[in-house]
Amino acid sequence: MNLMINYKEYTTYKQQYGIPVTIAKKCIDLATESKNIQLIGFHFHGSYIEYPVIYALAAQKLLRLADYARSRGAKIEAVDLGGGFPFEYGNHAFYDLAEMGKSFVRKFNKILEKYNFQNIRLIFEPGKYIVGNAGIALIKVVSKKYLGKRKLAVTDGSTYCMLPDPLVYRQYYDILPATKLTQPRIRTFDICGCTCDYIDKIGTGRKMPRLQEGDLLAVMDCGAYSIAMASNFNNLKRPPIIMVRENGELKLVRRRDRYSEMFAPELDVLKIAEPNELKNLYNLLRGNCNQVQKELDPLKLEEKV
């Protein structure tokens, strides 16, 4: 459900998903009049809500619709306030979830009383809040460049094949000098990807030690959308994923891409160019031509006679 909410810079008016609240009652009527649909709840996607008050605004509108649906005979069991609790990348702080929960529950209970709902399930979808810090990307410095006063560290990683968030969302990731953690950070680098695209920057203006080829950098808290949004731009292989267990054991949970998989759609189409297949096609054509010639030869003899 798109509840058409505006609050500060947050808005759902630009969101393409969800039934607009302006036609919600018509949709409820269609659902409750249908023999094949059982309306049991309402869902608000929300999409990365940075202000807790938005949840209360959404709950108010959803329960108002739930009350209308109940008047049409629907048995509403749940409301889903969607998700994506914001993850605190870098120094960007939002709100304490425990405090937010206490405040919201009080408001939600008042709304339930207003519409006389006794038993209704409340659903949240934490999203990247619970997986953001589950991923750490290791990238290796392959070269350094100096462009005037700017220092670039070119790595074997990329915002395309493994860390798209800085490119898509302008996401900030903390980047640590994994092999030089104890050394003073006295240089400022732009941490660059390995592609031909100048916007392939994993981080800009980052304080680092004196970096050398072969140094490893750790990109922190990239466990949310990194692999899900990654691509094979520039024919780059998406990296493997290794799970580290609490006891230190390692397990490969996603292997690195293979070129055979990346190029399979093209190779499947072009496989007619395989030498043996071309030879078979040539032989088939030659055989058919010979057969046609044999059938024409008697006609030519008759014409000569």
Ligand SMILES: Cc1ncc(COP(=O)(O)O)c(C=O)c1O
Given for the second form:
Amino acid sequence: MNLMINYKEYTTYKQQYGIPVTIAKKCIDLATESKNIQLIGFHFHGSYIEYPVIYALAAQKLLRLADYARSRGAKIEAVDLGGGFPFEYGNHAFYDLAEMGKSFVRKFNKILEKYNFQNIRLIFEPGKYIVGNAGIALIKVVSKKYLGKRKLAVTDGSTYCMLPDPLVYRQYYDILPATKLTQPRIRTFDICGCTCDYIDKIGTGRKMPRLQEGDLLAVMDCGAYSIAMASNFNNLKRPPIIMVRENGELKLVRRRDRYSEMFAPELDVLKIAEPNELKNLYNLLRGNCNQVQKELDPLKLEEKV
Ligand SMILES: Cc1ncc(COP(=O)(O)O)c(C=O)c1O
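Follow the form predicted on its own with the form predicted together with the named molecule, if you could.
Up next: the whole complex, starting with the chain shown before.
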């Protein structure tokens, strides 16, 4: 259901999924009159729920519909409030889920009482909350650039092939200087991806130590949706994933993409190239700007001439 909830800046009015609550009764009538449909529950999924009160509002609305469905002969067994729980990132914490759970159960029981429901199963479907903090992406600085006062660290990572786009998705990643953790963070850098797209910025205005080519950066809390949303834009291969067990053991759980599979849909049809022939193209795409600048240094050029 789209329960048409508005709370502060949160809204489901623009949500394209779910039956709009405005036609819910009509749908319940259709379902309860049909021989082929057994209506046993109601579901709501609210995506990004930063205020716990929204779950209570949703429960209230779903149980009102459940009450109506029961009056039409349905035997309602469950209500499902979907996912949407936010996870902590950087210094940004949301509500405590254990506390939220306690206060929600009190409210939910009151609503059950109000509509005289017993034995209704309550379901949640947390997604990003479970896996968000579990992912860390390691990216390497491949070049530095100075645009006026702005310092850019270009990396071999990208919001396209491994991290959901911070601009499209409003995603913020804390970024740590993995190989210089103890050094003072005295410089401000934009941490850029390696594609041709200027919006490919993994983080902007981040305090870092002096960065050099080869330094590793750790992009924190990127366990949710990263690989599912990753693409092969700019012919980038999606990275491998390594699982770190509690005892420190490492296990490769996903390998890096291969050109053979990235181009397979075209090559299968066109039969123009062996997938192996494309292997060498990869390095052509990754130029090191500083190196190029050095090569073009007029003095050096003169020397060469
Ligand atoms: C129906 C449904 N339930 C749960 C989830 C998980 O959502 P979240 O990661 O916001 O907790 C999704 C995500 O797309 C979903 O579509």
